[in-house]
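In structure tokens, the next block holds one chain alone, the form predicted on its own.
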Amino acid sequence: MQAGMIGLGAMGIGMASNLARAGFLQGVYNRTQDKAEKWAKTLACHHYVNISELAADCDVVFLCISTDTDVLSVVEQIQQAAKPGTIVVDMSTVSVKTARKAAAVLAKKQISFLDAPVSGGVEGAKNAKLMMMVGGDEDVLDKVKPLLMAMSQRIAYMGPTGSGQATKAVNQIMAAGINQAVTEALSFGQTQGLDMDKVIDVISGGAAGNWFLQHRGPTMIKNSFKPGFKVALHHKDLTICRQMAKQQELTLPLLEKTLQDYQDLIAQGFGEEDISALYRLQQKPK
């Protein structure tokens, strides 16, 4: 099966590279054409100048796009050009409602759809270590599993369409809490005059250890916030989570606090930094 990748952000580039390495990548498309042309040369694949041509040529179309509106716009273009039997795998983070709407649009032309958001950050995308949470038809998942395995270390089937996105929402809310806890605790540690590299090392090996502490702790204590996962993108994801929670009449105080903190960071010009930039707000003023 030959695949096309639509969306060459930090995550998309890593995933496209792994598809190319495994021999599955037919071509790439990006809204910024210069970027797509550059990566097509690097990956020795076709550079598509429009979505319709990519959709017509490929058996599987992968999406890695930022917003719900953009996902639905791309899906409409795919639906008009792709042949019946094509499989669309959306690895973006969008709402359950958007996933279900995309599936319904594509089903009109006998095009299958999987919502398959990922976790693992830029490092995971680059090193094929992503965790994929998949919703849709399990038989369709089985067909594309070899391609997904080229990009990930674990693929979890979560249920019908939208289940992948609902699971990713849980992940994003939990990531917000971990970010709050780690940045607050490390800020506290610095006020105690501790060797923070040693603190991070010892705590990473205990009950409070976690991926974020291990991978972002050493850089945040040096006030380095290279993404990673951008503040603005997590803010976008948590806004989706808030909308989903409101539909169930749920109140999520930690989510609300993180949204406000991220909004403050964005207002200060730090929206393109890694979410560990929350540490900026936690530190004691000098």
Ligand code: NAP
The other form holds:
Amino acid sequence: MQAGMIGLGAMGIGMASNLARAGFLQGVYNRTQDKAEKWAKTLACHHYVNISELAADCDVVFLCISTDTDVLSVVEQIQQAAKPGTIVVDMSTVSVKTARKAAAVLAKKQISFLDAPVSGGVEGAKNAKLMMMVGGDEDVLDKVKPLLMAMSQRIAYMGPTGSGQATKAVNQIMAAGINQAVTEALSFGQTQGLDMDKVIDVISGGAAGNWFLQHRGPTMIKNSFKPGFKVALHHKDLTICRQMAKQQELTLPLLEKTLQDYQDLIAQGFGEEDISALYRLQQKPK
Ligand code: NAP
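Next up, the form predicted in complex with the named molecule. The previous block was the form predicted on its own.
Below: every chain and molecule of the assembly, starting with the one above.
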């Protein structure tokens, strides 16, 4: 099975590199062409200048792009060009509604769709250690599993189309709370005159240890917020989660606080920074 990758952002580059390493990558497409040209050379694969050619050539089309609108617009282009029997796997984080809409558009041409959002950050994408949550037809998942294994440490089948994205929504709400807890605690730690690298090291080994503390703690205490995962993207995810909660008449206080904080960061020009930039707000006197 030959695969094409659409989207060579922070996540897509690692994913494409691992597909290439495993011998599955036919070619890449990126909206900003020079990025695709550079990576096609590095990965010794084809550089597609448009989505239609990639879709027509490949058995499996992977996407990892920014928002719901982007995914639906790319899916429309794939539908026009791909052969019946092609499998589209969307690894972006979008809404359940978008996943279902994409599946319906593609089904009109007997093209299968899996929603397969991931967790594990850019480090997980680079080191093929992603945790993948998949919705769709389980038989289709079985067909593409060898390709997904090239990028992931675990692939979990969650149920029908949209179940992967619903699971990812749970993850994103939890990530908001972890971001609040870690940035608040480390900001407090700095007021205590402690060696903060040592604090992060010791806490990482105990019950309060977590991925975000371990991977973003050491950089945030140096006021370095290179993405990683952009504030604007987590803001997009939490907006989706808020809509889902609203449908169930739920209010989620941690989500609401984090959305407000991210809005403040975006207004201050920090939307393209890593989500650990929340640390900026924690340092301000309340
Ligand atoms: P990113 O670095 O901002 O990259 C976004 C990619 O999407 C770029 O390749 C961009 O192309 C492409 N793109 C955006 N709009 C497009 C459109 N209309 N048509 C075609 N391509 C388009 O984002 P990322 O961090 O890789 O995240 C990608 C997705 O994965 C998002 O849904 C995000 O929520 C999710 N995610 C991210 C992380 C993380 O830690 N970063 C973890 C899990 C999931 P250009 O180069 O032309 O801008």
